[in-house]
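We begin with a single chain expressed as structure tokens, specifically the form predicted alone.
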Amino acid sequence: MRRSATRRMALQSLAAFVAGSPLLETPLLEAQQDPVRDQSRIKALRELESTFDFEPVAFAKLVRSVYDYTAYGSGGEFTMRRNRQAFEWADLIPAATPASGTVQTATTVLGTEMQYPIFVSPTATQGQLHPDGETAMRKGATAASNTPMIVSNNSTLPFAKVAAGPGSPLWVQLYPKQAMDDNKSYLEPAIAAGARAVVVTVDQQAPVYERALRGRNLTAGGRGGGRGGVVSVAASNPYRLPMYRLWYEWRFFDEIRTFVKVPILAKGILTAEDALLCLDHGVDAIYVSNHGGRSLDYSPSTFEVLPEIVDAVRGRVPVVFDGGIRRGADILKALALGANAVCIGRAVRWGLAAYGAEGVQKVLEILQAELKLAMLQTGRTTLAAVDRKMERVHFQ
């Protein structure tokens, strides 16, 4: 009996039962894990199913300080988390009988024709994520149904180089400079090279990034500073804040209008009052943004303030939106509250870092497909049919 196959099989079954006990699961798993190196297998591009899948691949490929520059928000990162969480406070109402047929998602914003109401947000120094930087981002955006791209004022490559050759439509971002000639010398060549609109960012006055401060010794030479680190600009005020953005005034829009002949947007609007001031100063579109949670921490999420801004504008100018979008359903929720288009920032940066232009293309195509599916499930086949009736909001 001791040597019989039946006895051996019984002992093997008992051992398997004990090993599979939940009481032993955690200690066994912890014993098998390398506490320093993650041994998880990196997925191939074809295996990625959502935009969330791209972040761990980007994390694995980037040095820590570069990854953190994309990842962090200001202060304790409450606003960055709230941007994402706010989408959980709105329900899309499915149609009793889902729509069938072709979904129409094409639109036009300030003269720029789009197959989907989606832009690539202006984000800085994409050359840290991929050797081809902004040119790879545009290549991926072009491959994804010619998605328009907003080129950052702090791009790795000059606007003219990003714009060289055929590709998706381009807008250009501007951080205002006090010397008007500095704004003119930057914008005029960009517009000549094909920029169809100017996005003036007004929402990042004096941010502090705690994650960058904690990680300062990970940078070259063991010191903080540079992009994402401790600002090195000398302060001349009792609050010890750099002054290079604290001078912003509304008359800036009046002044650049004298030489900017393409549409102008104000990026960073979070209140109805500021939206109305934008209209008073001839701004052509409102861009609702809190800089992806990288401006003032504990400010509201962009999704929470979107309805009041749309109501204040009353259709007189387009409303563009960003902040926390990761799924096509998020896009539909923003459109239902009145946004004319949305912008994608972190997700396409993950795509660029993970797989270059093909990664950007895949991220955008996932969002486009998810948007169409959500529209079908809510019984909408056109953007004109998307409205607040299809959404139940319970902000907290």
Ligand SMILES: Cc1cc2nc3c(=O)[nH]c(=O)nc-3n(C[C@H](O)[C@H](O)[C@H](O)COP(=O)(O)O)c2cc1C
The other form holds:
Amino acid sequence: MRRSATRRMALQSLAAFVAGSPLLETPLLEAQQDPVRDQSRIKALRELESTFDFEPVAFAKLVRSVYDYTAYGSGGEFTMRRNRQAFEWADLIPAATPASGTVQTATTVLGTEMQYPIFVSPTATQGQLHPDGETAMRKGATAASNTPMIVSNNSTLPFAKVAAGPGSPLWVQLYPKQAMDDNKSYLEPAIAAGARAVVVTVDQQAPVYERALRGRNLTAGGRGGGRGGVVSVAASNPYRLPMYRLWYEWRFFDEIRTFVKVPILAKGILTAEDALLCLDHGVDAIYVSNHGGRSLDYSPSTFEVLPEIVDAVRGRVPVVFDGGIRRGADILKALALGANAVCIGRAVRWGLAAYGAEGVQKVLEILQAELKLAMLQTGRTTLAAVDRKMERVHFQ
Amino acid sequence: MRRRGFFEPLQLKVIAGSGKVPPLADLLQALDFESAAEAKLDPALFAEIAGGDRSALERITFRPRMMVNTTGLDLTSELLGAKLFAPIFAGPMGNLKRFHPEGEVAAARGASAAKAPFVLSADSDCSIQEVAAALKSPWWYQVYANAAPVAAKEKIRQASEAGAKALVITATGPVREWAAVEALRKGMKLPVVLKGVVSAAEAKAALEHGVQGIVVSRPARPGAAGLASPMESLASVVDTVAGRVPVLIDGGFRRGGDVLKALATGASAVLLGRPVVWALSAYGAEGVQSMLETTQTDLARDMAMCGKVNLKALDRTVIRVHKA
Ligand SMILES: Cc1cc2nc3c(=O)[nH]c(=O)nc-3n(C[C@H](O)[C@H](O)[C@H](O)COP(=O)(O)O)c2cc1C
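Cool, the form predicted alone is there; where's the form predicted in complex with this ligand?
Following is the full complex, with the preceding chain placed first.
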């Protein structure tokens, strides 16, 4: 009796933190000290059943610094935790499964056709996770019903190399550079090599990763440059703030538009005001993201700001969403609030690190199958039928 | 007891009471200094300065704004006639020689090196003159409302002579001791800042009695723990004061983002209390400097991420207050 009460209390106090961690799936709280880290055996690919199952395998296979680079969030990781928590503040309302049983999930975003409303998020240096890096990621994405992939500005392999050969559609991501020619010399070859849209990440003006600076963890580029600073960037204002991205301005979009003829997205939008500014500057789609909790800590979760942005945009441009997605039901919850598609960051990285292209494929196929199932369970057989009425939100 | 897991907030790892502190460069934020103090101090002494109520701060998120040029980022402001480099004070903390052999002098030296304003406590273990000599940044002197008037007035005179720019009177009694406040300020030129205000009604009374500033803070009196936390009352105090005098706040501020939440609500500055003692205990003046500088940089960064280039640009659209 006592034992189970204590156990229940322990579970309750854990709930905030482990929303979405393998702890929830594994009833081993007492038996095992740390069920995520203390794996005694690495599970085979066929044994992995949910996207959460890939992280422990990746952890077992990676050196700690590389594991941490994917796992961490900025500051005290409040926002990273909240990204997962927020999905608990929405309940999908079950409905009778339609008789037909077939679910239509295909869609088109900015001219890119896709079998599911799911992209691979742009994430840096995938070569750390697997020898074939972005090429393996694309191979896995292609195998999973041609899932489109957004290639990071900080990819291990150059865009043209990732784009070589047949495969799923590619978009290219850019961190704004102050010298316009630097943007041009990066984007033009990528677009020539097949990038069908440009994703401009606007949310990294001044981030700091405490965990990365703790010494035991490395950032993508090596040991951090010390307290309060972004890696090895000289501070040059009185408050020791790294200056190299503080110049960002909206007119950047007007300027790149002169030479970018494919659609342009702004990634990292978290307010209705900024969504409207995007429209003023001719941005073709809004990408709601807080960089997976790696930008400003104590930012809201992306899920809780999605309605305000969808309402501001009023269907004029597509809204793409990422942050904390680990289940098909998470995807459906975001679609129900009005996202046109979602992107997956860490989950596919764990898949890549765990089992290369096959791991990526399996992570995506799990999400696809779970999405279909969740649609059936909520009585929806088409994306067009997905709407706000199918979920109850109770944001905090 | 459950084990630390992946999803827990990050914390510096130390051995409590071991006397061994990590290298200063490993400390990234004020909360790390708490761990360092825990390592350095005798557990009973550490217990006196551990913790702090941050629950109201944890219920506030930012509304980050993108693509705003913040290269000219500036945290300076004018407060009661003094120019502040950043709106983060080392608050009044007494009896600091228990935590470091150089006590308040070391704390003052650290604050001064960080260009941070300082409030010297009436319970200082060091003389007013010694502390003043260690300070180049603006500083204020603090007394308790229930202090013996003759001795207190002599100290206030000394502080004023040594360069204090304002007098902070900390409320102590269950009812405001206006007679005592009047007696302390009589014949004195320094602006008076009343510390220990926790409600709009008290703020209104303070204005009626002509104070020149308010610090929203849990008063030093029994039963105060049950009151609304300073951060919960800040908005209503700011609204009541309506810009007539500056409103400051303390209680639980640790991260630069915490400071930003108060500034966005309408505070003019924030006082750090325990973090100063943590840093002093573990690293002396250098620790205090580093802790304050880290918090300043944190604030600067969070302002940039919210698209705000100076303190005047801040308003409540920067934040969202949540129910839980
Ligand atoms: C290890 C890692 C590297 C990332 N690198 C980039 C990047 O280079 N460019 C970018 O725009 N976003 C980057 N992101 C953010 C992702 O695109 C995406 O917004 C985020 O991962 C989504 O959250 P999730 O990981 O919870 O799915 C990165 C995220 C992670 C975890």
